[in-house]
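Next up: a single chain in structure tokens, the form predicted alone.
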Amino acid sequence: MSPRIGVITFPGTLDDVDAARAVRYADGEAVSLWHADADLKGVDAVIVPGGFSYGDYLRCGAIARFAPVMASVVEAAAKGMPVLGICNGFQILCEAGLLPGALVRNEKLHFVCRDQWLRVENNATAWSTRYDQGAEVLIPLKSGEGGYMASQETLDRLEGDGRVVFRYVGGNPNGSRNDIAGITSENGRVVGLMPHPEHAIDALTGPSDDGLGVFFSALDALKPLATTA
């Protein structure tokens, strides 16, 4: 039995179909979750995908974090369920308090859309074990509010605890502090990143298939659960 990974859809979500496709590429079962439904349908993990939830009114993710489904995600994450937030999903996870810091307008106030090199800084999370530490991967980036900001105390804690998962290399595209592209929770189960691994799962349609490692990592973490279910 394949692990079941839920993919949430909010009003304005754009990349839920792509995230579900990436789950299937990794031999998982993608399960659609609706923002207004608190039922997680018994999934083993959750992806909060990219897009412009609620049109990005107020702050990005500030409305979505109050959706009924997110209350269930926060509760499940507290019990150890793997959760991945991509782009707008990263913003939502920060707004919901599952990850520290915030995402703000890009440094030069321009929407950035390009293929971006990242360095894998932590390969011990539920979403990064398929990578070698220090590996460089090519992943699409497309965001207008992707600058990661946090207090110096929080940054020191993230760096000291090894909780930076991905870091921009070859130039900082959005002004993120410490070139941070993705971080993890203290237990390594919740990960948020601004670039889009679901758009790098097939060399025919993306710049690489480097993003597949994110989804295979989660399936590896969940397969023991699926075997005993």
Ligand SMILES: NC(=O)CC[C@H](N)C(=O)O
Given for the second form:
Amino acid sequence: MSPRIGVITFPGTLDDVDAARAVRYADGEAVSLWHADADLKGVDAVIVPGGFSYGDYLRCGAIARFAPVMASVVEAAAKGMPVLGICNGFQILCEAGLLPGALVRNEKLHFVCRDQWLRVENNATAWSTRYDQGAEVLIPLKSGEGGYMASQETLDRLEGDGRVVFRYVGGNPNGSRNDIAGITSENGRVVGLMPHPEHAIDALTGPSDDGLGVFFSALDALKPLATTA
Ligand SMILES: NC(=O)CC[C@H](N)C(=O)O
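Could I have the structure of this protein in the form predicted together with this ligand, to go alongside the form predicted alone above?
Okay, now the whole complex, with that chain kicking things off.
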């Protein structure tokens, strides 16, 4: 039986279909989860995809963190469930307190849409084991509030503990502190990143298939569970 990965849809989400497709490319079963429903349907992992949840009103992710489904995600993450937040999903995970820091308006105040090089800084998380440490990957970035901010103390802790998973290379696109593109939780199970690996799973339609490793990594982490279940 393939591991089952839940993909949440909020009003305004737009990358749920691509995230589900990426899960299937990695031989997982994608399960749709709805924002207003606290039931996680017994999934083994959750993806909080990109978009404009609740129209980005108040602040990106600020309303979504109160959705019934997020209370269940926070509870499951506390028990070690792998959770991935992509772009708006990363913003939601920060708002929900699953990851430290916040995403703010891009430094130049423009929406940035481009293919972006990233370096894999930590290949020991639930979502990055398929990459070589230090590998450089090309992944689309498309966000207006992608500037990663945190206190100096938090940044020092993230850097000291190796919790920066992806770092921008070839130019910082949005003013993120320390060129941070993605980080992980203390236990390495929750990962959030601004660029979109689900849009880079097939060289025919994306800039590369470099994003696939994110999904294969989680499937690798979950397969032992699925075979013993
Ligand atoms: N692609 C996205 O998920 C966009 C996230 C958010 N709405 C922003 O503009 O920053």
